[in-house]
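One chain comes next, on its own, written as structure tokens: the form predicted alone.
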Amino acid sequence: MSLWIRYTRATAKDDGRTGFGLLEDGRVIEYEGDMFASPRRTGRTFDLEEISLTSPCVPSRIVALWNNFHALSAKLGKALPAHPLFLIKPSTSLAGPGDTIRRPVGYDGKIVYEGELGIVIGKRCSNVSIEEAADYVFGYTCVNDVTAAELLFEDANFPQWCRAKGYDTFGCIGPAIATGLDWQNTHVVTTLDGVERQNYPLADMAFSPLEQVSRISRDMTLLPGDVIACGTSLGVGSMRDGATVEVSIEGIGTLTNHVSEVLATAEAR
């Protein structure tokens, strides 16, 4: 299994410029050219103390998936779905590790966290089969769903899912795409300052990854860096403003991110 990451590095000569490379053995090996098409190795090594992590990939688009899971499912006393049900998180929704989760202007109501599975795509990807998902699925990543709870249903005439997702820094991924993960085996642990708040197993999903991508593949084109995620199960809440979540998955790493402690208004801005 190999961890893939992007970074920054502020140095005179990488003048904060984002480069990525492999985390092998606590050290950063820089590659260059496409992440996603035969990258190559430049010599250079870091330190990890050298470098800022940013969002571990920069998607067109972050698909999200609703009730995608046997325990959230009879907790919501809703039956599964015949074909993944999904929204679309805008690029501009992206927020990588150490981003603030900011309060979307004027809105003072519930912001919740939701601990995820994300897919990664490799290769431009339509129409493909259940048996050829795996040769675009790049890797895994960690995925916190933010949501603006109260906006939902604001309008009872129709459900304002991409917007309550959508707000800027709603959609955390990272810290690493994790290559190889053996995600049958693995948990979704999410923490609140510290306090555990989820703790479920990936394998309780009704749609596995490789479904996900050959299903979602007939509905639109995936492109590189394109992030499926793969929905949340028990244990979603909200988080007060100041708070720390963390979104862990064994394999992939710790996905930090913190609430502003400011609420926004128009005049601030």
Second form
Protein chains: 2
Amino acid sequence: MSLWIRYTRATAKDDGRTGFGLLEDGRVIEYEGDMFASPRRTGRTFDLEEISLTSPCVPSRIVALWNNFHALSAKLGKALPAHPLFLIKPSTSLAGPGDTIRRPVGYDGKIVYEGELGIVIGKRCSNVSIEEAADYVFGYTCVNDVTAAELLFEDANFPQWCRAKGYDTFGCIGPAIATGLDWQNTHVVTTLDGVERQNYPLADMAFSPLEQVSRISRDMTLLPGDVIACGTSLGVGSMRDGATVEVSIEGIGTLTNHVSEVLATAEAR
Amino acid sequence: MSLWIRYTRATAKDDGRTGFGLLEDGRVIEYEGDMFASPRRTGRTFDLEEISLTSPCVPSRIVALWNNFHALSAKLGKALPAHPLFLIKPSTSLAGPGDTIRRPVGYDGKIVYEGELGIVIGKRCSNVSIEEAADYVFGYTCVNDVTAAELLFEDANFPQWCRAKGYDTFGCIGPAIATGLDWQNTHVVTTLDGVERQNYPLADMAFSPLEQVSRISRDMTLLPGDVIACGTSLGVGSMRDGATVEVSIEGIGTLTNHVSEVLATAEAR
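So that was the form predicted alone. Now I'd like the form predicted in complex with a further copy of the same chain, please.
Following is the full complex, with the preceding chain placed first.
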């Protein structure tokens, strides 16, 4: 199992350029080229203190599942689906470790966290079987699938999944991509201001990661770096402005984000 | 008003490379650089016969509206919304003029056309007012917002807008981008195998193009080349395999696509 990260370095020479590499024993082993296709070691290594983590990949979209855990399905009183139910979070919703979750301009309602496992696609992927799907999974990351909850059912005729979940900074992923995660024996733990709010076993998932990749690859071609957010389970809740939210998965790490402290104004861009 | 197109040329020298330019008096005036940011004339011109049109831009996403015309709203018996209701079609749904609309593997239900006006974004755009929105609109194109209709409400708990409309080749746009379209005095005309099926005035739109850009720019940052599909009106219907569907808007042109002739098999990739 390896841990891939992306980062910037603020030294004059690197000038904020985004690099990537492996995290090993608290050191960063720099690579170059394409993370998903035979990246090469540069020979440079860094201390963690020298870098700032960014999102570990740059998805063209985040495919986010709804109702994919037995426990949440039972609580909602809604049967598990016959096919993964998903919405699309646009590329512009992306946020990385440490990034601020920004309250949408003009929205003063609840902003909700959803800690989730994220599948990172490694190769262009269309109509693959469950057996083939493993070849197309690069690894796993933590996701906070943030939602402007009060917009979801604002219109009685059309649930606004893409709008409520698509705002800039509402697709938090990171801190790293773990290859070869033993997800069956792992929990998703979400804390809000240090208090545990979610702690659910990934073994309770309805569609397994490989089933999701296979099924969704029949709905659209998936691209390298795309993320499938596997859906959340019990314990979803809202975050006050200024809150700190952390999603942890053993083997991947902890994704930490903060909700913006003040209401953005109409003048803010 | 100008007409921008993208194309490939099959000559040995161009080797299938995608170029772009203006369409003037049946000639192609080639440009280079960025279509949305000070493109430069190369000095070359081509006959239309020398080129094959591709999609006129490459959206990072297509934002597709539902229930944005008074006539359709009345027919559906559903009130017009207070804010544009939208789903996201992923980049991989893109198809251009002449491209085949491919039946999804394993789906043998109805495939439906929706002729629409498409707004093409020219500049990165976030939280803009209606007054500012015009600066961010590059132009307009025709859209066929194709839908696997029987999947939409297959699950009683979650309408599958992104899935039903997100299949590869279900986001047809083209043939050109018209700058400065007088949309208020223009109709969308859709024909199926030569028979007119839709002919509705764009003046019947609920949220105007500039209102859409302003409102949706408050929901997500829009990127150059992104397309907002303005929603359809009366006359939506299904297409048999092998059908020819055309969406025409005066001032833009005619977007022609064909539905794949035979059922794709599970072996097809």
